[in-house]
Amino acid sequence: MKKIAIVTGGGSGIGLAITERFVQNNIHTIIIGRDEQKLCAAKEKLGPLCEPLVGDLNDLASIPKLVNGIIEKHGQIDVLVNNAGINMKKEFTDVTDEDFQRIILTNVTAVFALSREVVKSMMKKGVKGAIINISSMASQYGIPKVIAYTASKSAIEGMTKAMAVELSPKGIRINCIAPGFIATDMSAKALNNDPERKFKALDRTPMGELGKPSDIGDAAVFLASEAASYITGVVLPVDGGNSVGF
């Protein structure tokens, strides 16, 4: 039976790369995002196994209905990748309460709410499922001017471990990928505009180059597969050694 996966923010960057790898492995993948154009372009590129679904996960009240709609159409959900997230670069003292809450809502609360509804469906259907959260090197060490993002990704890693302990006895594995410096449109813009930061990033990456989005896709396919059936609660850095570099 074909597996059914959800990838949030699957229309671009790392989310698109994960979706591409899933589709190549014959997993029917539903990509959720707010930008219909991006989602449809992804479907155009990846074909019938990629299914766009426009939804705003910040609207927490809409999430149960969204998940139920997928269950009604496909019968079950086997894999959830919580990839959607937002960042904001601001001096610590300039971050308003609203700024902070906005990042936490998207990067933590919405991830929790969607995971909860998907887990309910997995338990109800007796699915041996896999949930993959996407963290960041920002949770591994301090990076200036991204306080809310750092807090959100640290929360994701803590949630991954707590979820794994509670849900793994029920047959649902929870793991996390912490990408390093990956060459996406977003990171390329940031690094190319800041040569000093780019040098610093590459200088402390033992493999000496930026990662590719497909590197994260490969890790996600592995963690979603039977090959990872005894792996749960891990935070896997995919970073060319950056997190251990000097």
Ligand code: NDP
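Switch over from the form predicted on its own to the form predicted in complex with the named molecule, please.
There are no partners or other molecules in what follows, just the one chain.
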């Protein structure tokens, strides 16, 4: 039977690359995002195994209905990739409480709410599922001017472990990928106007270059597959060595 996956933020950057790899591996992949045009362009590129679903994950109340709609249409969800995320680069003292909450809502609370609904469906249907969270180098070491983003990604790594110990006995594996500096719109915004930051990012990357979104796609395919059937609770850096760089 064909596997059914959800990739949040699957219309661009890393999420699009994960979706591309899933589709190449015959996984029917539902991509969720707010920008319909972006999602449709992804479908146009990737074909019938890519299914766009417009939704704003910040609208927590809409999430149970969104998941139920997928279950009604496809019967079950086998894989969830919590990839959607936002970043904000600001001096520590300029970050307002509203700024902080906005990042936490998208990067943490929505991830929890969606995972909870998907896990409920997996347990109800007896699905041996896989959930993949996306963290960042911001939780491997300190990066200035990204306080809320760092808090959110550290939370994701903690949640990965807590979910793994609670849900793995029920047959659901939870893992996390910590991408290094990957060439996407998000990293371009953070690095291109800040040559010093870009130099630092590359200087401590032993492999000497930014990663490609497909590098994360390859890792996600592995963690979602039977080849990773005894792997749960790990945070896998896919970073050209950045997290251990000197």
